[in-house]
Structure formats: C-alpha cells, structure tokens
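Take a look at this single chain, the form predicted alone, given in structure tokens.
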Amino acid sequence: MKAELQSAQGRVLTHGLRLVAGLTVALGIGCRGQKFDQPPIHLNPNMDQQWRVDMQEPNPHYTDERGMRMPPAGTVVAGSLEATDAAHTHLHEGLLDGRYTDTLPAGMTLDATFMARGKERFGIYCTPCHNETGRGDGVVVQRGYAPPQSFMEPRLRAFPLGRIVNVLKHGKANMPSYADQVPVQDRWAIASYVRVLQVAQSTPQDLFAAAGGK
C-alpha cells in the first residue's frame, strides 16, 4: 500500500513538473520583450473603435489632445434632428394635418407587389405574436408571452393605416419599436396587409361599424 501511495505521489509530481515546464516555455515564447509600432490584429474593430471620443480618451484633433471638452453652443446629438415638413410627417408618423390617415404617402402604390411585400414582412416580424390571422395568438403567446390585442376588435379595425405605421415605429404597451428592423416603406406595406386581414375576416356589419355606421 505504501509503495502504491508513493507511486501515485510520484506521478502527480511528474505531471505537475511537466505543467510548470510547459507554462514556462509558453511564457518565454509569448513574452519576448519586443515592442511593435503597429497595433495588434483586431478581427472586429467596428464595435469598440468608433468615430466618437469617449470619456478620458485623447483627441488628437486638439493640441492638448484632451478629449473631454465643453460642446460648442447649439450642439445636438448626431441624427437627432428630423425634417418636420408635412410629407416627412406623413411618411414617418402616419399623420396628415395632425391626424392619422389612410392615405398612402407619395410614391407608394397599393398594388399586388406592395401587398405581397406587406404579407412577407408581416410573416417575418408580426406573426410570432399576432399569428397569421392577426388575432393575437401567435407562437410566443402560446408559450407565455402577454397576448396583443386582436386586429379584429372593432376599435383596431377603425384604426387608420397611419396609426398602425406609428405603432410600428414607436411601439405600444408590450410591443417594442420596430423602427430599426422595418424600413418605413415596409411599415406602410405591413399596415396595408393588416387591413386586408381585417376585411377578409369581418362581416359586413363589422365593416359598417368600423366605418362609423350605426
């Protein structure tokens, strides 16, 4: 038993010495004390080497290379200013004269290609929650996510297209904004396809009520 214990201890010591020797060789090869003028290879620099100057970061644009400086008067965040003309508000917010509209923006045509695009984009971005029918029982809802309202409800059937476009941009309740994922033209295409779903699954009485009839 004693001999077996000594043999096991010897094996452990041997492995330990080999590990130390290997680490010593690796460190000796990797740390040769040489200095390089070129930066190391960076396979994905776009995430942490951006055009802005971060806090405590030097800015070679100035003689003192001080990056933290008081912004000039009137400075705004890049990309924070948007056009406020009527055409821009119509396209991006779904508003005409301050009210949501059913009128498509200039340059958009309600044709088969436009509707096919809306159906495709709806299938990608909307069906996980709203389902293909638009009734709010998509696959993520079936797995516990809070259900959205059905597009077939009278209140939502009465929504102008512009309001749907606005919700796609800004989000609503537990629905996040899709402004980054869905370009503005596609928002109008999706809104138009939602209207198709509403009409296809509504009775004449539903449509009459949605239009304000009594």
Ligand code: HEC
The other form holds:
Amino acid sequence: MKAELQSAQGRVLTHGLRLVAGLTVALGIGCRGQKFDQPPIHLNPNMDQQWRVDMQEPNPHYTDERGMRMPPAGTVVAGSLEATDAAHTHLHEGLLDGRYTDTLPAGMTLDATFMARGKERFGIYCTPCHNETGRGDGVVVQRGYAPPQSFMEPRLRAFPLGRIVNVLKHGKANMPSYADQVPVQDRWAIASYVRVLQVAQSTPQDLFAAAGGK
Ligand code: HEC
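Can I have the other form now, the form predicted in complex with the named molecule, not the form predicted alone?
Every chain and every other molecule in the complex is listed next, the one we just looked at coming first.
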C-alpha cells in the first residue's frame, strides 16, 4: 500500500516536471516569428526607452510645434568667422589677387603623399557622384541623383585648382558644400587629384585647349 502511494506520488511529480519543462520550452520558442505592436517586456527599463522627437516630427513643447529648432538669432558656427587676409583667401577660397589660382597655399607640397591623400579622399567623398573616373556617373547618379558634368568637359578642364577648392567650400547648384566634412588642406589635395584624373584622360589637344590654346 505504502509502495503504491509512493509510486503514485512519483508519477505526479514526473508529470508535473514534464509539464513545467514543456511550458518553459513553449514560452521560450512559442513567440518566435510573430509580430507584436508593443515592445517586449523589459524588466529593468533603465532609461532605454525615452520620449524623443524624430526628424520632421512636431514637438508640442513649443508653441510653433516645430520639432527641428532653428538656431537662436545671432548664432555663429564655431570657426565660421573668417579672416579676410590674402593668405586666408588663398587657402579657403582658392583666390590669389582676386583670381582662381593653380598655386598651392603656403605649407603644402605637391608630392606623392599629398597626391595619395587626395586620391584617398576623392574616393571617399567624390566618387559616389563623380565616379572614380570623374565622368559624373557614380552610383548615386545611377540611382537618380542629378548628374554632374564630367571633369573632362573643356570648361572643367580649364578650372584652376583654386576653383575646385572654392566649389568644395561653397558647393554649386546640386552639389552640397564639403567644408564640414573635408578639412581645407584635403580640399587642395582632392583638387590636385581631380587634375590628375583630367590629365590622365586627355589627348594632347585637350591639354593644349586647357592651357588656353585654341
Ligand atoms: C552628392 C553628389 C556629389 C558629390 C558627393 C560631389 N559632387 Fe561635385 N557635383 C555634383 C553635381 C550634381 C554637380 C553639378 C552642379 C551643377 O549643377 O552645376 C557637381 C559639380 C562639381 C564641380 C563643377 C562645378 C562647376 O562650377 O561646374 C566640381 C569641380 C566638383 N563637383 C567637384 C567635386 C569634388 C572634388 C567632390 C568630392 C569632394 C564632389 N564634387 C562631390 C555632385 C556631387
């Protein structure tokens, strides 16, 4: 009698354990692949989920409900108040005596390191649109961005380095400014590399015309 009772208890225990194990497995994998509207249960929330305003979203905190705030009047970007002396205009605007120049600013040397840097930076910042050849059919353009002119166009072949540097600072029509991403020394290195692309892909006639010949 005692033995029977013990084995009955044993069976209940075994079944109980199986049930618990089964439920655990079911809970663990049962919800996989299903979609939920609510975030998962988060026992220790820390500060993981916080209210925030995404781009273009309204922000009811302000009376105009603008989520993307304008800078307060009179705000100046750090470092944007520029000097106007000749050396600075040369370095940043590419202008010497009021004309675009091919002369590198003081402290820069046209050597292998400089060209390698220009090539590398061109690869990072310019190829998406201008492509590695400089012909203006980069991947972004292949997906619908306004195509730039090829650097091989006679008008662009005739650009002094300073003019390219100037475009990098100010942008041009559909091309944004790269002043925030590319430090000024690199802009000259990139401009020199653009010249390399132009010379590498030219006929003697192109070079003659770019030098002002007809
Ligand atoms: C997002 C695409 C894009 C990127 C990236 C880009 N450009 Fe451009 N670029 C353009 C477009 C578009 C134009 C044509 C602008 C126009 O309509 O006159 C252009 C024009 C130019 C011109 C000719 C400007 C003129 O006066 O006609 C130069 C030079 C130039 N880019 C150099 C560069 C260099 C160097 C880089 C890399 C730092 C670069 N661009 C990166 C899109 C781009």
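Remember, it's a predicted structure, so these values are computed and weren't measured experimentally. Definition used throughout: the rigid core is the maximal C-alpha set that superposes within 1.5 Å between two forms. Residue numbers count along the first chain shown, from 1.
Rigid core superposition, Y145 Cα moves 2 angstroms or more between these two forms: False for Y145: its C-alpha shift is below 2 Å.
C-alpha of G107 moved at least 2 Å between these two forms on rigid core: Shift of 2 Å or more: no.
Core-aligned CA displacement of P58 at least 2 Å between these two forms: Moves: yes, 2 Å or greater.
Angstrom shift of the Cα atom of M68 between these two forms (superposition on rigid core): With the rigid core fitted, the alpha carbon of M68 is displaced 21.0 Å between these two forms.
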